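A single chain comes next, written as structure tokens; it is the form predicted alone.
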Amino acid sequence: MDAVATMTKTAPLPAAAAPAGRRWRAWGVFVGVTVLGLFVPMVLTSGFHLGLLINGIVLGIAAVGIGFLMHQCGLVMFGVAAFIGLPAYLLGIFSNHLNLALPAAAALALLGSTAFAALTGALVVRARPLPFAMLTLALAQMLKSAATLQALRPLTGGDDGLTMTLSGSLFGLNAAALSKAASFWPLAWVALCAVMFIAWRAAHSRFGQVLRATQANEERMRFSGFDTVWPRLLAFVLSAFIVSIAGLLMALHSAFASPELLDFATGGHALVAMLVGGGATVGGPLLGALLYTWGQDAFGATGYLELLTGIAVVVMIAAFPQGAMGFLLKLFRRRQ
């Protein structure tokens, strides 16, 4: 039975139909590794790896959104950088001239890049995968030309970037505080957690099997009666939002803003992270995310970085077509 045929059942949702005692023990899995990782600054004392391994869970969470949304719609957002750099743009600019404090912007930015995935999206997502592609990749091309415009610099900052001056504090981290890896640390790892969570449940309720279903066969699904739309415009949204939490974390920790979160490069290592991990999971992007990061401070320190990323990447993908992460799952199951 095909999915489209699975949707027109009122049958429970697998998640439902799961054993409780099943749930609970994930539920306290999941609620131990939460806690537990609250505790990694006390383990990993090193500044420098513990920055590190923020800066791969902070990667790990655009590249869960990335993710959620190919595995769930069919569509490769390569404009990913849009909603990146737009959410730190929009902290600095209400933090320096608007003068929030650091909790009313932050809750402003993520709003203001919410928003502007629901004005896009309503143009984009009716679009085949590869314009789909395409338009997100021009979206983030206009956002970094207007960041760089000379009438905008001393609101932008221009090629220059735009230095924050955050006010007050978030989750009681002033500036000094969100600067420093592991004060920082709760704050990333609640996030991904949290993001985790969003996306898995999403995944699993009817929500997702709509937007699996509508993948299978749009023609389809509209023929009986279902919206198919509305679907992939939240599913956008959902994915920019989780995206754009990335890009706040980053403007958060750095209090600096430049067109460089605007470009395509930023945006290629959540979707090359997300590539390597798979996205068919959610822990997939993130383990993608870890390994990309891991290998780009490996390789960074031969010279050869560039060189040695592309190989490593066309040798996973091409080892790995499901990722790290649907290799992990198949050894998994093999030995059950």
Partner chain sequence: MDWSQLFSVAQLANALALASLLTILASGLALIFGLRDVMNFGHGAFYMLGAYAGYSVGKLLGFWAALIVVPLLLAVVGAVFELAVLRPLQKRSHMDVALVTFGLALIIGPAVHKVWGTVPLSVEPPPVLAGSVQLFGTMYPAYRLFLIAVGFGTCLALAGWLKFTRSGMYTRAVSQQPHVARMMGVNTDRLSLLVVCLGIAFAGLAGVLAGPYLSVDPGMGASILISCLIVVVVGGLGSIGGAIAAALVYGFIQVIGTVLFPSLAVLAPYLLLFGVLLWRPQGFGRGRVA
Second form
Amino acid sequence: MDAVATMTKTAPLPAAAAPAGRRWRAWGVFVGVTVLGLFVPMVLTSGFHLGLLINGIVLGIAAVGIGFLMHQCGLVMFGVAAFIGLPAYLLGIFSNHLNLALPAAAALALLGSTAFAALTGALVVRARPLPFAMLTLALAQMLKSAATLQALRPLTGGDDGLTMTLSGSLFGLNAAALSKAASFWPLAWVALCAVMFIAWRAAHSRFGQVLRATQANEERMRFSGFDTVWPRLLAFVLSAFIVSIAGLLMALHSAFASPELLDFATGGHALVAMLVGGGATVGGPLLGALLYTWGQDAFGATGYLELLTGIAVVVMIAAFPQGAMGFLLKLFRRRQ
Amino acid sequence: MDWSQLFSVAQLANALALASLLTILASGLALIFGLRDVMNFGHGAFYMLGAYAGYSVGKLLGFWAALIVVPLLLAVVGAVFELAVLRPLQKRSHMDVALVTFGLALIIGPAVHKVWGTVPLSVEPPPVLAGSVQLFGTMYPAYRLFLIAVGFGTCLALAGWLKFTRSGMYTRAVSQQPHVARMMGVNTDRLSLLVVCLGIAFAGLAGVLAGPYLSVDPGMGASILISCLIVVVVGGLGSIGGAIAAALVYGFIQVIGTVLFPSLAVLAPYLLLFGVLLWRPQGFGRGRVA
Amino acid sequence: MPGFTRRAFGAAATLALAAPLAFAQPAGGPIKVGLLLIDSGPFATYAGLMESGAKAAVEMLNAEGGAGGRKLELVIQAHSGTPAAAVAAATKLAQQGGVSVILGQTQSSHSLALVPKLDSLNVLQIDHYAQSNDLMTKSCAPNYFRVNTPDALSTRMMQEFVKGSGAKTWNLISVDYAAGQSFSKAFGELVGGLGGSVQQNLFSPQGTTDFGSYISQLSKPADALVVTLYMSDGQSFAKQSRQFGLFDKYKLVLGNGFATDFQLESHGDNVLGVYNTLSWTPELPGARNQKYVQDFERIAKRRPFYTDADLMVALEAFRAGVVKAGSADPAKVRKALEGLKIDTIFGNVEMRAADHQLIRQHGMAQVVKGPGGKNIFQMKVLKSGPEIYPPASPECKASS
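Instead of the form predicted alone shown above, give the structure for the form predicted in complex with the partner chain, please.
First the chain shown before, then all remaining chains and molecules of the complex.
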């Protein structure tokens, strides 16, 4: 919306040209929080709750990825499960069958998933929002069918899933360390901070402006000489890359991949998390993911998981038009 | 490869039977989308509700009564849906409303569990439709032929309504140019109510019809929703004619797929979606309710 | 940006403060038994059955004095049905719930995902649900035990039956899933070995609703038909087959997980005459079994199914282990269970030390019209465990 207004005057300078003092302070806070976060396992000693928090932030990473795509391009990736399950399976296949050690297997898994996004993105990114969403869903379901194909069972483990034997170490963490919450936390936390920075930076750049302008009025952008497909493809690939990081983290922590990772329902978790938290900010999806993870755990204990999830979704969406984050920010601004 | 298996009358009828059920469901979904611009992710749940209600009403009053009573009941549910859910959220983004309908589906599911229990239910076809009839040399279940007839009939009735009645004309107008239609004095609120009730009633009708045909269990809503969504998107969002055509194509592809490529048959709907949308991004139909 | 990070950190801190502390059990208090339930998706249908069956079993065993004087207490954790969710739920049961053993709706993929984690969670799993053969060969673990009949056993039962049936030509329809694929392969080899042949070998994707096109293909009959379709797939197939009059075209219809006990009522007359493997009926001889059935009907207000029986036996086994070990400590109980002969409603059966499988009975039953017009299973063949269990696989490294 603001991007449209700016088309009639010179575009505001990106954040880089803001007063230097504010920039340094922002950087300081960011680095400080990142470092401070590494100490969370010392405060949160319960392995169970730390594990829950890890699930929350990994889901948060996926939610940030699709939130970015939705806010900048207006495209919702129903098939987000594709980019959660694909890097997981690739990690398993590279580790088990090609006997690659961790750094190589993980890097290749991430690369493979991003490449898949680039290839399929070229096909789907031109579609209108709802067909786009259905196409990404179709992608995820096709990958799921591939994972359960009898012919590929020796490779993927079929319906029973793939238990991974991870060798070597990634950033100093071997397979055993990756599976324990306390030692896995630093990796997950740093990944989250990095991803949020990337998403924020991409949104607050010319690239982000072009995307939002295209979302507002594609025809006018084309008239003005902008290519409207390439930026969206890039956004799709970036979004898929971020989601792939989440998928890779899940696989590293659990050392297990199964076809359910590619199911629409898995994608549903990230989607609900993103929408409940609010896609308008970078932090919204993270908040939504934390709320969602906590909610799933709390509701599960009652035995009415599905019902309570449904009620919570309806209430949250109906009551908070800008998501939970939007609501909190409004509250904060009102206090000021 | 037994080609006689593929091109037999029985297989043709199989494709039509599946397509008929999908047509009724997809028409309802397309109507709601065309008019209200809402992708109702709860459509499968309403269908399931219809099937379970069909079981209970069928037990009390018989199948034929259920065929009339249940769509009326579901129309009332549709009214509640429109007034309590869709209208208050009118100004919200499409995604938000779609997610609310998704949440509704998550609520209706366990509610059905609670009322009807978790064991799959057995719904019998009425005695006159229970057996098989001679169909060009093979014995074919009468109920499926009935299903095809009802599907065809609903399409005709719907087409007739859209083309020849005033409310049908208003529906087409509002779906194509909502603001102009409103300026011309069409009461869009009342029309929305009518269309949503109709769409949900269709879901209920499909549910009752599905009872003797498929399995009545708590998972039936979710499994048919995806097929329905694919049919509506391939048909061209909001286009009834397109949805019907897409349902037919879907039915045939399923049947052909299971005979020719059994392992890959499950991919067929998605390949259809991909293929059609890449060739013709707006789907079969001419978009909007037409 | 500072706004959200503050909030995220606040969330973490709050969670930390809210973290409950001790989950070590006081010695002598109740013994906690974890129950995993699936509450969404197609399997949610059976969660209610499992919950009522578990509650009844716990009540019955507590009435008998519990495990060495300590009462059994059920801790339930529902999850969404994926293997990852199952592992998370089991983790919660072990770390938060303080359970010593995990039972529940553990499908094969769930158990396979859970087995590697049991040791680090310091908890036992006594499986009464998963049927994968891998769980007694390469996916064994010291903390894992199983009391229900695996796929290999059902296949063996069917083989015996096939030999005696006299049918020469066979049509198969199986779910396009690991279990369906491996069964049809094994069955094809068996039939070939007996001089017969498989004419049609059809696979349907899981979740198929309209079987018309398969039924049309199967209308070219052979002597016998074998149906490996589960739950709602099986329901739809049975219903539609009846409308096409399919089963009447065959001399023999064998079900593999097709006509199951708890679906009999909803199948109605659609599966009359079908044979299916069945590991237990309430009519099984034995005083303990009779008492179990009576008490169960009184407590749960319904007839017990074989899934309830399997769960009861899982608890009976756990109790026996606890009594022998004199403690609920997983390491001690697992040692006690190996080779233990346990008095269960199945009779006196042995928990085989080498692969942690309970050597118990399995049978073949036919759906017939019972007294009162209701369809029931009539056990036609019943074999005891030692007669049909294959020897322990050398791949299995369960024995501690």
